[in-house]
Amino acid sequence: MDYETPLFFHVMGYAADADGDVIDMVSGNPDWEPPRALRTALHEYADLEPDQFQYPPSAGLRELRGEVADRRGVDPSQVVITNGAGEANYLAMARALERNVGDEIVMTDPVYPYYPGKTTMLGGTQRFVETAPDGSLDPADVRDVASEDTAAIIVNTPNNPTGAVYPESTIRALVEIAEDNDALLIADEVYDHFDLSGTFTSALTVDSSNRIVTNAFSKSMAITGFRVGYAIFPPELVENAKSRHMLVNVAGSRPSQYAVAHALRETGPDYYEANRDLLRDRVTTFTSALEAAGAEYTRPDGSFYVMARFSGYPGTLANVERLIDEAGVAGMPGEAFGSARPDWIRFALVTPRVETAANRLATYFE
């Protein structure tokens, strides 16, 4: 079977091998500090007894599952600690398909490329719903596509790559559509701490046995290398997910989970607000330069990505490589995110050199 291979690592490798100075705006690796409590916990961990260096419980450390459950208003038994949001989404999509009520996964276009890739890997069929130019999703369009063949509807809010944040009315409508078609709504909320609009609504606010919520600490704590995420399942769906997690991974990293649990408990809201303020400033800096260059752009309500369209310069892989070589700025081609935004390029605002990158683009396209 041929799987779709996301282009992220190709573009990152091309940028790394390029001659000259290249500003990486490809990956979603935050450049700011993780919580101080997380560093402290890692130091503490090094001096623990040998038994703490062995397998943790497969579903995750009890302490971490409890912290997640308390914050999300669910029972700890519903929480599976995963190898980042990537595994959380894999478990959720697998659980949807193994219910044998359909083989289609409905997703948006533009789309985070790992969703269609996982769908193929799991033997499912992709169905796409195009979003509006601002990234908003009309539930009526989802309802038109959903059918008895739908196993799941997967959405990401705040969204990568569009920056859209779906309002409560959209989330409730999507859960209802899933229920009406005996499908599952999978809500990937990994950017929930980067809601810049104040309008984010978690799917957990809707009580339903037809929804799964996935998340991770990769972005919110600036620890993409720790690979600590989680999925929250309805009680009747969680046991098979735990078994699949055990068979694929055995368990996750014990020291990573230990550090995250301590950081959750000891990190206040000021940490997250400071990072949102940083991103707001970067959005303003970057989009102002794009406007000066005459580019069209999206101004994100959440997450930390900006999509831009430069006249006569479609967002192909070849043009992205050319931009790396000639302007010294690396972004992601719009064609990597489906068929709806082939003329656009996505830039991640997770570099302290946002202003320099913006100026380089403005100069290049003037």
Contents of the next structure:
There are 2 protein chains.
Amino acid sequence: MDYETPLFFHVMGYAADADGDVIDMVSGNPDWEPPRALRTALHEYADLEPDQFQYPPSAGLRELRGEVADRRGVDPSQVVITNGAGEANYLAMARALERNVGDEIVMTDPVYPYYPGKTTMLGGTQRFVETAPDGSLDPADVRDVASEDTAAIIVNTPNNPTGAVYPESTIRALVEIAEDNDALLIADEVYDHFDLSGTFTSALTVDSSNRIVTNAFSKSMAITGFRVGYAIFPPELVENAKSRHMLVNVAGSRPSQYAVAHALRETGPDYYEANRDLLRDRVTTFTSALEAAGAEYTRPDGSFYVMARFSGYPGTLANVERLIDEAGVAGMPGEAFGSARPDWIRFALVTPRVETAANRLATYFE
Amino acid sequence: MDYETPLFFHVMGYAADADGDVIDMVSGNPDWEPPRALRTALHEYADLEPDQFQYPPSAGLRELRGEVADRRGVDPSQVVITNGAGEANYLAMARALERNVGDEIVMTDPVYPYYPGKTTMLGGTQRFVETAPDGSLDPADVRDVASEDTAAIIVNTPNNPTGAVYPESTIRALVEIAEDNDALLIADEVYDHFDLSGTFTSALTVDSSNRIVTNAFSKSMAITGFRVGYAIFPPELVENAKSRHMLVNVAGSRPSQYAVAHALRETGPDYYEANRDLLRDRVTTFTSALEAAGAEYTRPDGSFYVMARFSGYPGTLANVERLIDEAGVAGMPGEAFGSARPDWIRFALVTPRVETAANRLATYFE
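Having gone through the form predicted alone, I am curious about the other one (the form predicted in complex with a further copy of the same chain); can you provide its structure?
Then the entire complex follows, led off by the chain already shown.
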């Protein structure tokens, strides 16, 4: 089997091994503090009795599933707590393909690179729909490629890498297209707490037995390494997903789930708002410097990312490595996100040195 | 897809919901203390900087991979740190099947119930080889069913549920059979620290590019809920396994890996020896009571389990549930472990109340 593995780890490794000072804007690892309650809960957990160190229920700690179900307005039985959004998307895509009503996964271009890789690994066929330059997705374009061969349509909103946030009308249309083609809409909403536009609509607001929502606490709590996420399935689809989860992972990590359950309960809206404010400031700082440097760029409505295009400097892997070596700024090559943006480079605003990075880029390209 | 999911969670749930006092001998959850260094490390981790809360390397924290590689005498690049032995076995079996040189997975009967379930989920075909009444496996029987259709032979030693520990000659023969049939031997050695006989031989002692060894810290450190395990692949096979691991889970849980890495380094042989001694005592206590009750039983050479057979009381799910309700002792039905031991019930010696349980059984069946 020929896997397509994301370039993230390669570029991160290159940046880490480079000589000199490199500002890492490659991965989507938040650099801000996790909720205070998360640290407290982890300390508490470390002193619990040995029985609390054993397998949690396969679908997740009861208190965490309950808390997620309450907040999302679904029954706890529809929730599978996963090893991050990575496993949630894997379970959702596998669930779509094993219905045996189509082997195509429709996704956007630019695309989050794990989706095509997972599709291939699961024996599915990749289909792409190009988004507009501003990252918006025209449902008519999705309808054009959808057919009886479609197993699932997978979207990410707020979007990595474009920063687009799909309006409610798009989400409704996508669910309808899934229903009309006996397919599933998979909405990966892992950046929902980083909607900077106030226009985000969860696919959960559209009641349907043809949509799965995936999410994680990786970004919202700044804990990508804890590996706690979830998938919400329609009641008709959840049992096989739970079985696959059990057969692949048995269960997720209990210390992680315990800490997240407490943090979820004890963290108020201020925490999330402060992180959005931080991100808004960074967007302004970074895009102002890009503007001054005469670069093209996207201003994100949500998520952590700015895409930029520098005249005469396409976003190839080779050029990204040169930028690491010569400018001391590490981004992700546009070619990592499909075929639609080969000229662009994606920068993750997850460093306090956003201004320095922008100035380095401005100097390098002036 | 029709999954076969293990009965564990069903029986555990039944026992938990039962009226009255039930001694839980269903699952393999140790009831003893984890290493002290594990608790200390988790406290340390809770106070680290936010960057330590982000994705670990996909194949595992460098210090943990290094520590495992050193101890097992392999190159760190051959080690994938997984979400427990569950994911390690999933990766190993998937790796065998995707070589496309056979679709059969050969396993023993009695069998650890996850193996057939994983086989079906991965699109493979189950083949069984019956073991002797004492749990020993005759390599000649494996050779009889092995063919060009064989993708892998998967064994568990020390064995769950029989308690058998395969001698070196068996391990050597199994590797040879795998080589002769262009198949892989997958040796699941998760109970290696619970070899009560002193005869355990790791498949790593047999150099071959046709064997994968899986393991975890779940049992050895009494932390089934932390989900830290590993698989050791031959260099030729490791890359695709790493890709699958990345595409399914991205990475394992970092707080869990951090705690395990420290505990591994800082825990001496006394810890493991004390747990073996505890288990030896429990085996003696439990089997003496079974002896007194006139039951048949297996005396384990390794792992946590005793299988028992009570005259006129086959180990069906219905009878196991009746035993929970009427005797206050919960075991696992023999029919959960394949077709070879329908009359037997498996009891896990992971409770301080082993003596009480044995007395209850003796009274119930007298």
